[in-house]
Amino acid sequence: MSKPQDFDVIIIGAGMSGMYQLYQLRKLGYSVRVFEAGTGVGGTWYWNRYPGARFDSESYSYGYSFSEEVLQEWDWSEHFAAQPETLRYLNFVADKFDLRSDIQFKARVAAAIFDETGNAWDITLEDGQEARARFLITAVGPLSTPVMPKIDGIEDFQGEAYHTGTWPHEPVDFTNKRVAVIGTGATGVQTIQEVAKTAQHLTVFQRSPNYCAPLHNSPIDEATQARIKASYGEIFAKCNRSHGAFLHDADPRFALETSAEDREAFYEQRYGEPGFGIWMGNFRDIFVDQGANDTISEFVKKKIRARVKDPVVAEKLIPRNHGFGTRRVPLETGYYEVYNQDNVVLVDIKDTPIERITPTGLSCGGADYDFDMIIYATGFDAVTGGFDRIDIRGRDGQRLKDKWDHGPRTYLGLQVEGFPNMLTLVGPHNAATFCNIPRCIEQNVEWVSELFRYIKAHDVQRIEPTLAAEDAWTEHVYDAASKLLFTKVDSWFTGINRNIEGKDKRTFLLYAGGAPAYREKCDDVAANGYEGFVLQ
């Protein structure tokens, strides 16, 4: 690309939103081009590496349901993948269907400006090369941008020293080796499990502890491999019917009308059941009522304790800012007995923070630690961060970030004011942020293709939604989001990250209400001509 090439649709990120954009809108006859910074198809599957890494929805409910080709030549082995097999299902699907051949690899966005007067959007990579298409569609991911904690002296550790979300490609041994793990998040849980194993000693440095439940992982033998592939029809379509687009939708009872002793036996139940049953199958009113929330928390609370023997240990791995579910929940395989082993201590660093990284490890209150490898499991800069670390911007020069300074405004999570012809997959505000993802990103996909195809149709050369109707949808979304326990926590579902200036004003990312009251929206927008839109 010596000079800039021009193509209809340039889409950011060939992950799985990308990849099947690209899919649909080649079959629709536009010329497409798909920059991706990584070496290969996957997205999250390809950045994040780390140890453990896996599924916490069931496979089977996971991966694309656009081809039935696909759906039956393809074999999960476990109810719940990991990385190294998802990334194979993904490397399956672009060679089936020959994806590679529009996407331009190690090719990292930075810059995205909309020229007015061409009516077009100029693309600049990192490595300067640019190119130019009508449309510009961002397939960047809610969490696809690691953030690395505000410590003095990282880089004056001499050790091994990893992100989870930018894990090496080549194995990393932990035998033998002296470890610290910050973070307690989902990465960290799933982390922490696996170096425990082999580790000579695994210090963990918690800052939020978390509510964990069983994962209840399996094999998947021939029988029943046979019948989820005779009955993937009811699984999506069951899928489509749950709020959170899982396998798993909310008990019809109020856990509050519900007897002491009946309830507690439905919490035992979900306890020990396979996946995200005991978050998103829960009672109807655990995530809306504070006494409601507090009977499930206590519940998990006493299974923590009898877990850890150590009760000191157990109270600091016990939540105290939030109830359970109203931070997304970490779906565990042994972590709590992990703190059981005479190889792993745990340390709180809420009231004596990590004072700074040294050459040989870290001081922490008033001890100095060694280490031969530190692992930052601290997250990702939520939703927005893939956006901010572009420089987007539309009409008149507004940037993108500067928009979203006090929170994100779209329409439909898929489109902003002021930056036409640009659509968001995935986005914020938008239900494929609050979903089982992959459900919610063909609903996105496909919903964006029938507008491509309405797009051609109509000789439609500009589409922007109106100033109205991004105040309506965001006003809407903090609407549905009020009545949710989540809008009094602080996590990465309000935009709070202590890790990033800035992004310590609550705010709230996600679209909470619920992936069929969604699918109608957007259904409904599209049958009435692209309502809220205008059309040039």
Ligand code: NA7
Second form
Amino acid sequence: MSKPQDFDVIIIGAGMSGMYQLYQLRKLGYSVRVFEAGTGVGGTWYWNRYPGARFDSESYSYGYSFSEEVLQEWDWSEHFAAQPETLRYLNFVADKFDLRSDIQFKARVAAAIFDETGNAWDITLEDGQEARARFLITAVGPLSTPVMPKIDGIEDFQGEAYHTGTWPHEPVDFTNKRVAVIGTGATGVQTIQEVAKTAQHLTVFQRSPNYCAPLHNSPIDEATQARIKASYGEIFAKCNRSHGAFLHDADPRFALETSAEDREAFYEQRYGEPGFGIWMGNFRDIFVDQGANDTISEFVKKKIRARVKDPVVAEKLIPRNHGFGTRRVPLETGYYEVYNQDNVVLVDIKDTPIERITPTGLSCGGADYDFDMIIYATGFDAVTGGFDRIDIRGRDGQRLKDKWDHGPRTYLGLQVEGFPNMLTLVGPHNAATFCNIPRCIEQNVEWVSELFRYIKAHDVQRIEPTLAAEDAWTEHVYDAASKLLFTKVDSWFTGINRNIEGKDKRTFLLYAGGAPAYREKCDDVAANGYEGFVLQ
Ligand code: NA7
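Right, the form predicted on its own is done, so what does the form predicted in complex with this ligand look like?
Okay, now the whole complex, with that chain kicking things off.
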């Protein structure tokens, strides 16, 4: 074994946050090494190559804002770009700033252990390589740990099988194939509408339907491109003012104080507009008032019934156990019409779960199905999953997984008491988890970079939040969430994943107090000499 390499900072992950953090820390003169499990940059956009993967945020609101050159040199081809384009974009950024020279690819971190006497983190990769740094920054992503369903016989299947989150780099052909898709979250919806175009036959296994709404994507023409480039300042300013850092923000009116006629017209307008307006730009009370929420839920149910020809199928596609927008709203392009096609069948497995995967397909509800391909769109071990699969140990050998056993505890979603010198970009209870994510990534990275400027200027060897600061933030996170209908529903927001042992009790993994309030809080903490942190 060669001697461990020494760095000032080790970053885990070369997705959007890791890349930008590397760029910033290098400018400050730190020696940085990024360890990345994949063979290329891009994180989410590197791994999720499944058919139909694309933005639900407007492309030009999603890219990095920090470089005017990048903004002016890059042309987005569509209002909501597809995954290959986004991956090309991130490679373009990596090339432009020569980021790859400090990134080690095919390097999955297995363990990170804090050395108390040396105030440093010892890192071990899965292949046994070791490295050491004073500071550790996790940039592991909130949706980066794909989860296979807990169904017997998965290994027995003899056909092609893919999880959407680890999709192969080579093209996958669906023509003349009988394909199954399991899962109807945002990923399943994007996959289904694409596979249905060419598969000989597609069977969708749905445990819970979601309220989906039209994306209304379109190409960007030259004149629009020029307009976008001239107005980036405005675009990002608008995002930064809005609750979720999207181009859409809540309507100031209350649904229940608006006449039924005006409400209907407003919903119709939002349903007809591109992007997340119907979710993020809706009446301000739909997430907190059940009565208000019922009005939009009923509207979307009506749309589903109008779009799906077979009324029995339409009813199956309508959610019964939650209201509109209390889970992530999948945006779609012709999703509901897929079920009008002769080659597509919907199987409702709510009351009859898949019993087992067989060598030729699967058994469910007393029937055997044969397939050439099974696609698992079964989601992720959200937000904490990327942390859990690394053996992270802080002071006194405490394991992070144990500390978070009953739900995450953090200060600002950026640091954890007992884990000195570790910063968690887009960590649990960080506003970036409930956000048009690159906008909040930039906030996280820029705040951390200012901290590192301070660390250098004051020769700080160790930084750790106080338990009191952590307790107060954690309480605030739950308090901010408690008013929301989101917390009454099973979803990855509330930490429910029945495919994983122990993830069957609701908690709250995100910060729902809004990106502007979060930014303000972080800035106040910094302005008050990093209040709540102990710096040595
Ligand atoms: P999600 O939203 O967690 O969806 C996973 C889907 O898989 C969902 O429909 C699940 O049903 C279904 N699922 C999970 N396990 C099973 C089993 N065992 N049997 C049948 N069906 C199952 O993940 P996505 O990848 O779609 O989206 C995650 C985020 O990525 C998304 O919000 C975007 O922000 C990007 P359930 O609803 O649990 O009944």
